[in-house]
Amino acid sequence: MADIVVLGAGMVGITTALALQERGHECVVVDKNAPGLETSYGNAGLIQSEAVEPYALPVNPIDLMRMAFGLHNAVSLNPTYVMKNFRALLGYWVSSQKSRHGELSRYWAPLVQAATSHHGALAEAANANSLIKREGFWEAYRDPRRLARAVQDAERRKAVYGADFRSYDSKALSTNEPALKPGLAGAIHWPDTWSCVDPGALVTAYARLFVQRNGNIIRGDATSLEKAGDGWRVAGVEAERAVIALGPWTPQLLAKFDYAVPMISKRGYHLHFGGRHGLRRPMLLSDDSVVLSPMSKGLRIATAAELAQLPSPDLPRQLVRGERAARALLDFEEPVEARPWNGIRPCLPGMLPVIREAPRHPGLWIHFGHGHQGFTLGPVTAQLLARAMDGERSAVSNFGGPKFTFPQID
């Protein structure tokens, strides 16, 4: 019998297994797919040290209406989804209010600020430094007024959190990114954010490190988890304790044990394009809410969020708009894949991840709900979970506990 079985082989699950392994626990990871093939594969590849505050909804009703009618590319809404998930969306909107958002950010910011050091240690141990670039990324704007407001907000983040940045006008940006066509008013450079040229390969490298350290990864149905005496059984594996780190599939499994989790499903798309695009660093086109990331497979164009009841047809409208915006700035070739990839980001109304033991099931632990930042935060929150499972419950007292109305496990 293993000490702990971890369900999920994405960034959060694999780094959870590594953190527990470092503390002397014999761990087994169970997933139906190989490591790094789901949500951890399909992201912009950023380890975002500048993202010191959780993503918030607009609090202005007019801005919300513009978003609802698809007048901004940041969010694509499905009316049926909104009606079925109104409570969770309302909770997220409440968390976006200034005072509440500020309180949540006090817990969020230290996690994000620790991410690069945690990833750096793992990448070194996993011989994966070649996958990581440490040159920052661009937050670019066409509209000079929006750029000016963004610089003011960057100055606030630097004053409050110490997030370093430098602003560039259009001429200076062109000097640093000569492949860009005219059209941008300028950009903010966040130098301390890292990027990854193949997110799935980085998760695979971390998984390989786990196996090299005598860990075991088994292909199997993680949703078959069941109680077995004083322990747990899943996919033929028995363990004293279990950790659910299945990302957006976590609420489905928890429902089997009569827990209700109000998760918001944000679907994101990406597509790789061939050719010599010439972009040196990843770039967020803020006016279009799309990220352009130089990857080993080509230029990855990644979208923001689509809120839709799942399963539902793929509607990559945001990706179409993003490609159009990208082609106005860069020359690149046609897609290298037959169709866009899409995956779900598990967002909770309270914005903070759930890191805790299930209230009515001793030995069953929950680690999910990182929203847009699972790739960034997995190694950091994995350490908190491992400490808590070894008895240091104060390490996770602010994540999924009674302090916040959301996130909650009912």
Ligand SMILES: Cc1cc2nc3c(=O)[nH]c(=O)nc-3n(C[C@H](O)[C@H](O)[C@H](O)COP(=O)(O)OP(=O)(O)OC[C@H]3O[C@@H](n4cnc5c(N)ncnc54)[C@H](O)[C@@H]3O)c2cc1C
Given for the second form:
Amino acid sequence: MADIVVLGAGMVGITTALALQERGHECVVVDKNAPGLETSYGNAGLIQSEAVEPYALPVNPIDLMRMAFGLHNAVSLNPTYVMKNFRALLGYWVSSQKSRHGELSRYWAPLVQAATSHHGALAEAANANSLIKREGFWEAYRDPRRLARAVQDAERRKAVYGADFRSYDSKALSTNEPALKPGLAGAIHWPDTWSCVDPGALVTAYARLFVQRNGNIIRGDATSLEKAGDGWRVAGVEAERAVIALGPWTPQLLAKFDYAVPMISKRGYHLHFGGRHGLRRPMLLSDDSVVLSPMSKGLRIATAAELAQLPSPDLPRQLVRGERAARALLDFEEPVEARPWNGIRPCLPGMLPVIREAPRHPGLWIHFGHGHQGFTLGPVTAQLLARAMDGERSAVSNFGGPKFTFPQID
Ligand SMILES: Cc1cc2nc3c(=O)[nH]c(=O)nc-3n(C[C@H](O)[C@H](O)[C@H](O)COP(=O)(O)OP(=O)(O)OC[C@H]3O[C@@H](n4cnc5c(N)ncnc54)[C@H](O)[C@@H]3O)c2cc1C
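One more: the block was the form predicted on its own; return the form predicted in complex with the named molecule.
After this comes the whole thing, all chains and molecules, with the earlier chain placed first.
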């Protein structure tokens, strides 16, 4: 019998297994696929030191109206989705209000601030440094007034959280990114944000490290999880304790144990484009809410959030707009894939990830809900979970409720 079985081999599950293994636990990871093929594959690849506050919904009515009428590329709303998920969305909107968001950010910021050092140590041990670029990230603007407001906000984030940045006007930006055509007013450079040229390969490298350290990864269906005596059984594995780290699929399994988790499914898309685009660092086109990430497979254009039920469209509006905006700035070729990838950011109304034991099931632990920053935060929150499982009770999080405490991150 293993000590702990971890369900899910995305960034969160694999780094959970590594953190538990480091503390002397014998772990088995179960996934229906090979590691790093789902959300942890499809993201924009940023390890985001600048994301010191969790991603909020717009709170002012004009922005909400623009979203509702499809004029906003940051969030695409579908009325059926809104009606079915009204309570969760309302909770998210409440969490996005200034005072509440400020309170949540006090818990969130230290997690994000610890992310690059945790990834740095893992990438070194996993011999995966070549997958990570440490040259920062651009937050670019066409509209000079929006750029000026963003610089003011960056100054606030620097003063409050120490997030370093430098602002560039269009001339300085084109000196640093000579492939860019004119059209941008300028950009903020966040030097401490890292980027990954193949996010799925980074998870695979971390998984290999886990196996080299005598961990075991097996294929199996997590939905078979059941109680077995004092422990847990899943996919033929028996263990004293289980951790559910299934990303966006976590609520489905928790429903089997009668937990209703109000997850907000923020779908995002990406598509790779071929050719020598020439972009040196990843760039958020803020006016269009898409990230352009230079990756091994080509230029990855990744979209913001679509709040919609399945099935998803073949060519989503946000990606069409994003490609158009990118083509105005860079020369690149046709898509590498026949159709876009899509996946779901697992977001909770309270914005913080769940890192805790299930209230009514001793030995069943939950680690999910990292929203827009799970690729960044996996290794950090994995340490918190491992500490909590070893009895450090302060390392607990919210479970859709307002009470949560995080220990200091070291
Ligand atoms: C477009 C987009 C861009 C993003 N950009 C960024 C970014 O730049 N930086 C950042 O930090 N975050 C980003 N994110 C968010 C980030 O990708 C996620 O928060 C993170 O990948 C979640 O990781 P996870 O391990 O929880 O989930 P996943 O990576 O989805 O892993 C879940 C695992 O569970 C497995 N599984 C599911 N069901 C079963 C089952 N029944 N049985 C067995 N196994 C099962 C899956 O196969 C999968 O391996 C982005 C997300 C999207 C969609």
